[in-house]
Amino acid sequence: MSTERALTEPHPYVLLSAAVSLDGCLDDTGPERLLLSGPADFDRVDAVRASADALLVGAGTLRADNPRLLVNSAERRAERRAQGRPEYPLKVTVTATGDLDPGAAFWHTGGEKLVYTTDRGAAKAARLLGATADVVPLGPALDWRALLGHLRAVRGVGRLMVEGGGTVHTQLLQQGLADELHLAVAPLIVGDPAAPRLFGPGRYPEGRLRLIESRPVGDVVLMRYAPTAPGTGPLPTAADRHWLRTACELAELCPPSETAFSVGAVVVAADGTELARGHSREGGDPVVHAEEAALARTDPADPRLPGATVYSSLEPCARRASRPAPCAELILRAGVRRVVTAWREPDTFVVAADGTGVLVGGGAEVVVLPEYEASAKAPNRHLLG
């Protein structure tokens, strides 16, 4: 990754998962691991898992539930690959002291290990773990932000899934560097004040968290919640710019044309998984466009569809002459009902676009991301004079 890149998008989207008891318990005090989630919400997670490109949990989750943290679903691990993607994410701890077991199932399950720690626990965790892992210091103390950061710019993660324990949940929260919580809520009472919760006390950002969406998953509920900014409506998030920067990295990989715009599109579900992409000109097509590949990819039945959002480079078309319907119009008939572009289509190839004019019309959310413009427009510098 590229240095400017990495200053222009500093840290990856951070998404909080856990799982709680009707009372907000992580766990009860017993000696076994008290199983919250089910079937169904364990193959949710793994799905999530899949979508990221690394998974971070502290020490002291490593040492209370000895986890793996894996992929386990082989055909999602085949998707990864096919996406040119590692096989399991990069597996992330974080430990103050450096005191990390050696044996532990989650140095020796999935791919690449990295340890963040201070400067005084570094040696310790070198020592311990030799080859297994990077171990790299980030100071005299922890510091959330400087590892986001090094995540982001070193090791090119754009997307971020934080599985624990509370006190690292905690701290990214009352830090504001949560972009996203998912809360599976299971149907049940622990009932002991010593058993370890969420969230702990002290100093939360202002506002109330807005809720993105709410189902049920076997037995248990899903809340995915977002933050928002005090007196603002919902806000554009990491999410939107990590997928909007992978459009324009599509619209790279567009033929050159005289006569129709390089233009990239990524279909994705609300929960973060990618249901498609496309470019324009692809598969040796002269006049198929971004979206129209993209969403050809998609099953219309997907019931994912009217919760996903199409990221693309430039406005979705509103007229065209080579497509009964144009790509503003797809979109609508599959019932996607947000789209975030980099880039209002100019008047070149079409008097008065207004792609965003039928989309809002239809029922749509348009977010424009203007600092993305320049991106979008690089492949097509040879249309713009």
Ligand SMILES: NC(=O)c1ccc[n+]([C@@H]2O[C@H](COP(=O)([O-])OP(=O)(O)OC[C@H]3O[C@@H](n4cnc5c(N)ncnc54)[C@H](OP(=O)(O)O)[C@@H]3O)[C@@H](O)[C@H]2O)c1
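Positions refer to the first chain, counted from 1. C-alpha atoms forming the largest set that superposes within 1.5 Å between two forms make up the rigid core. Fair warning: this is a prediction, and the values are worked out from it, not measured in the lab. First, how it differs from the form predicted together with this ligand.
- Leu56 shows a C-alpha shift below 2 Å between the two forms [criterion: core-superposed Cα displacement of 2 Å].
- Taking 2 Å as the criterion, Leu22 does not count as shifted between the two forms: its C-alpha moves by less than this amount when the rigid core is aligned.
- Once both forms are fitted on their core, a CA shift of 2 Å or more is seen for Thr259 between the two forms.
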Given for the second form:
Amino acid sequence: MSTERALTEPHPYVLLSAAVSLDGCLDDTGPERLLLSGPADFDRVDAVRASADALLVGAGTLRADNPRLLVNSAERRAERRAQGRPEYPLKVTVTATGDLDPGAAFWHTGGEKLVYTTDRGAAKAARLLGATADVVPLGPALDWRALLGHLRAVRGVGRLMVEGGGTVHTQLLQQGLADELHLAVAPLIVGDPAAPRLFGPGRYPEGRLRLIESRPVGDVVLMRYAPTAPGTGPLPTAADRHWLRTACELAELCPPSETAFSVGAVVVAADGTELARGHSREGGDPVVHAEEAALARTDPADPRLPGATVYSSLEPCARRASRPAPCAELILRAGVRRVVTAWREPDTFVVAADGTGVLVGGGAEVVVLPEYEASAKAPNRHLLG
Ligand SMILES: NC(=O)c1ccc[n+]([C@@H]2O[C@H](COP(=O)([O-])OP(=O)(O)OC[C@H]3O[C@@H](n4cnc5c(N)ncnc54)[C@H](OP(=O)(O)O)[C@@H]3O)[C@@H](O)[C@H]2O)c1
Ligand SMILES: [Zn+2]
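Swap state to the form predicted together with this ligand from the form predicted on its own:
Starting with the chain above, the whole complex follows.
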């Protein structure tokens, strides 16, 4: 998955997001779009959108739903501006035919628009859209790897949220290009055999998806999965296991808190030398994080940092209120390009916490060893409900 790709051709972190009925449908066959999510889940989706650099839907969804694809919350847009990011994420669509309605809401709302298409579709799309959107042909057929490489290299997209439809989701999952899947399951049954399904037939990477989190959001249930592609990720070593176990032991030393996780971290050079260690709220600092505490003990000029690994019992944070820089950012700034962790951060304190996305977007590799998840969670039992 993402870890391997980060070492070869840089891609954005790819998050697939969809709402489905209990029988796995994305919609019914009626003329109106079927509302699957409720207000609480639409707000959750809005928060995830606000965390993305770009939002992508297929041309089929544009034609069927006429979506605007905006960050609706003015507060979230203000936060993006304060971070120096565009108010709205870049909006992206894909089409082979170039058959796009220039009057659709997608083109007349929000931020910049981008169309990926084939050589054949480009002329038509450009004629229909004029200056409304950038039209990028990707050859005789649209190759998703080329699309993701272009988004990363030319448009600087580190985090891409894909909102359907099924044709697009199916290809990204089948081609092993999805880093995360958010599935909101709604309590209704469509029952129509002609209704569009989330995932179509075909060959998918083998193995079970790993459940990162599940929780009710109103009357829908959100499930977050990380697709795993056995044999493609970098293999953990015995040393990785030893140091991650050490990080989990450090997590046990944290003063308990009702408002923050207990986490342990170790920074280890490529030759196996421990450079520093830390844990949450150590030394009487009520807000210090484990990775932050450990990195603060390293010498920024230490030439071993670029080859070092940060072992952290919990995925490094992507956003935090208590300090200007989250740990994922501190790790990248320190020059470290490898992180091994036991457990992806649940949405307990931050919605769409995605340190892995920040790290992978910054060129780092992230390895998750789920066999240590239980020990990493142990000191946090009281927070996990
Ligand atoms: N519940 C949800 O979360 C959700 C989210 C989104 C959509 N939906 C539903 O999903 C349905 C639409 O799904 P869909 O599968 O028809 O649409 P889609 O995946 O949005 O779009 C399919 C279209 O995208 C273009 N495309 C996809 N892959 C391509 C490739 N490799 N190369 C070139 N072009 C490519 C093609 O456009 P051209 O035909 O122009 O060549 C294709 O027809 C609607 O009913 C909508 O309501 C539901
Ligand atoms: Zn942190």
